[in-house]
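What follows is one chain in structure tokens, specifically the form predicted on its own.
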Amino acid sequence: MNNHSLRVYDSILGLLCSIDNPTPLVRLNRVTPFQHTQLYAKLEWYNPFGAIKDRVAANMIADAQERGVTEEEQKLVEPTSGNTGLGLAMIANANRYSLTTPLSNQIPQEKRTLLRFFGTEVLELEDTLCPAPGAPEGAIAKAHEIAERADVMMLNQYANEANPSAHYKTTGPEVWSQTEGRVTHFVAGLGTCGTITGVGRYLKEKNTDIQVLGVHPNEGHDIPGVRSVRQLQQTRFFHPEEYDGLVEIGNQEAFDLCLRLNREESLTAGPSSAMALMGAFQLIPDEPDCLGVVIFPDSTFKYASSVVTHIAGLGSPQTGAKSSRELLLDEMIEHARFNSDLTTDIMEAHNLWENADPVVIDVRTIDEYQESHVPGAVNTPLLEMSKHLSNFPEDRDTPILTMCQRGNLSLSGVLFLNSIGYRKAKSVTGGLDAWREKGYATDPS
């Protein structure tokens, strides 16, 4: 039998978080910028599989079996960009059955390994860190196509119901009793949006006063596990009229909070638990009775090849360590990403590509490009541009666009063109990735 108090279980799932068995909720001390508001941090990775992912694989394979559509031996396919597959491996390992991923290859290699550790069948794909429902050859689309067998099934985090349906039955619940219903502010990073439509809604019928904020990435992030606000467009429990606040915080800010977590709170938090934290400072007021609960959804040990990129000094000077002229163009292409001269919205390229006749870079791989490029685009690989100044217009006042698949290399295509004279160079951001999400032609179709 399982028992809460003693901590002694009948197996691993009995570890799944209750209103009787909460994940810890811990106030901030050290980084918090309030006088007067309290903030609690509500740690996720005290989930049983390691983030609150957990709850949501848990609800979606009950609610399956309580319909009586899952049986012994079920072959089951999720598309993710990490967490729901890690718990989605461990429940269906304990329920007897197989999981096959989808998922993109830029997911840190910590978590890809992770999931074929669990015995996932794992399939790496181009796609955005957290999978596009327009993307034709995302991982969505591949869960769908898997899914058309008639002896696997698909749970579809994006669209099942018993995602926020998972947190409005536990999450909520935890955080109005473990803040004694004195909870006057909730906030939450924006992935599939399950956590703060299920939790806001709870809390909204306990105290209509409560807040409900939103925090998303910036464009061309690499947080995994959250969405900008062009991705969250396409998700299904995205409810932006439910909550009360959303703000958009950068790349640069969230990992460089996700530092100070670790090092002053001695919270092993994540950077999409840090992304929601620095929108907490700019959304919540610093007022005597407020009091907020920010999700910290998993820790930093599947980070580690993510922060090793965006904070300096952590990586083994024996093994690679950037040069300062690596370090120099790195914050080039940081500080490019933002400088509207240099990028330009992927309606903006639209329309100039309709109507101004640019001239298209693609600065893909030739393997990439021949699946899948933007009509009349000229490829280029990124590392042969100077082998190829032919491809380039004679006129440096050209209009030009550079295009990958989520707007990263074609920021170090601009540079390269800005250096040897173009000066209406641009490079679109979020990419053929966002060109296809926008429905926009490709070559092949």
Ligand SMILES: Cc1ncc(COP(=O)(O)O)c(C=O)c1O
Given for the second form:
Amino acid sequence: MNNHSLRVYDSILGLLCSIDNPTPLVRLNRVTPFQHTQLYAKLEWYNPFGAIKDRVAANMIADAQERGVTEEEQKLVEPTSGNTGLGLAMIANANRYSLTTPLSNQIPQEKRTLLRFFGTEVLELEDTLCPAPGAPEGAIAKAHEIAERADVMMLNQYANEANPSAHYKTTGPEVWSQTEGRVTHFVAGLGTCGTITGVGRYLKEKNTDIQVLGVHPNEGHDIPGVRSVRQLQQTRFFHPEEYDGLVEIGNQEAFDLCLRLNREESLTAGPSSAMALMGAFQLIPDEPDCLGVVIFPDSTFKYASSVVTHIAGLGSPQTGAKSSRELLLDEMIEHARFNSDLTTDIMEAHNLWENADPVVIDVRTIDEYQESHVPGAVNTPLLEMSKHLSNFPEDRDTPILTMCQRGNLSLSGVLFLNSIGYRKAKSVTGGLDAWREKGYATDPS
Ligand SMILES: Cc1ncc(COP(=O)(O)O)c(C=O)c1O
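Mind sharing the form predicted together with this ligand? What's above is the form predicted on its own.
Below, the chain from earlier opens the complete complex, with every other chain and molecule after it.
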């Protein structure tokens, strides 16, 4: 028998959350800008497999079982940005089902490794961070293709009513009962929109005055689990007419607040939690009777490889002597700097850009690229070059310019391109700084 007060359970599935076993609601004390409004974070990483999606995974499987469509050894397939897959994988294990997850190769390495560790067959595909239903080669198309087999079932969190109903049955009642009906604002980040739809509908039934607020990232973001407005058009549960407010939050703002949540509130919140909280700061007024609840979907532990690219000073410091291999690489980069076959000065680069239609590869981070780049340049951050070979032209004789801020990183980029056979790749000496100094066009200008 499951006993929540003693916290003794027959199996791990007894820990799945409900009004009798809610995830914690924790008051935010330091990062909030409010004098009067009370803000609470609902810590969804206290679900048994680490994220809010455990609720959805459990409800989709229970719903399928109630309809009598799952058998022993049922094969499941689900396109997922990670958390639904992790929850499904574990509930599948508990039921002796098997799971295949086609997913984007841009999903943090931690999630892909964990899925495999949990026994899932992971198919990595070229896709956006959140699978895009329209992409013919993407995760969702692949899942549909696999699900055509008679012995395979796709639960499809983007269209399965058991997704929002998981939140209508559990998350919503928890918020209402934990705040003793005093909640005035409910805030959630938008992914499939299952959370906001299910919780929002439940709370509005309890009290139509409760403000239901949605938060989404900007186009080109890399916050796992949530979708930009364009990406949101692709989920069946995006109903902005049901929300009382909707706001866009910038990538870096979210990562900066994520750091503060961990350091100042001692909350191990992940990036999408911080994004939702930043939205709450913007949408909730500062008034004495306001009580806001913000969903914190999962913890930061799965996102080390993601935060390291946004927050300075998290990488290992270069300590001790370098290995002979590292020294040799440094030497190669230094030689490249003075090799006119591998570099081009700024005027020559501009001339080539105007007349020879080269592929320009900007190897800086996405944030730097978005701030300003050479018109037409493709962004492929240096450390991700080997993962995105499709960004490069098929013809190894195509002229290529590699670009960075000052012409240092682009040297490594050119060496990489050389190593995979590009004969006409050149690093632009002086980088974007020199380009702008000359007054050449940039995008945005
Ligand atoms: C980390 C994370 N944040 C936010 C969300 C958004 O939740 P929903 O899909 O219910 O809109 C998800 C969903 O995948 C997620 O994994």
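If you're wondering where the values come from, they're calculated on a predicted model, not measured in any experiment. The term rigid core refers to the maximal set of C-alpha atoms that superpose within 1.5 Å between the two forms. Numbering follows the first chain given and starts at 1.
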Check your understanding: Using the core for the fit, does the CA position of Tyr369 change by 2 Å or more between the two forms?
Key -> yes
Practice item. Superpose on the rigid core, then tell me if the C-alpha of Gly413 is displaced by 2 angstroms or more between the two forms. Key: yes
Review point. Taking the rigid core as the reference frame, is the Cα of Val31 displaced by 2 Å or more between the two forms?
Key: no
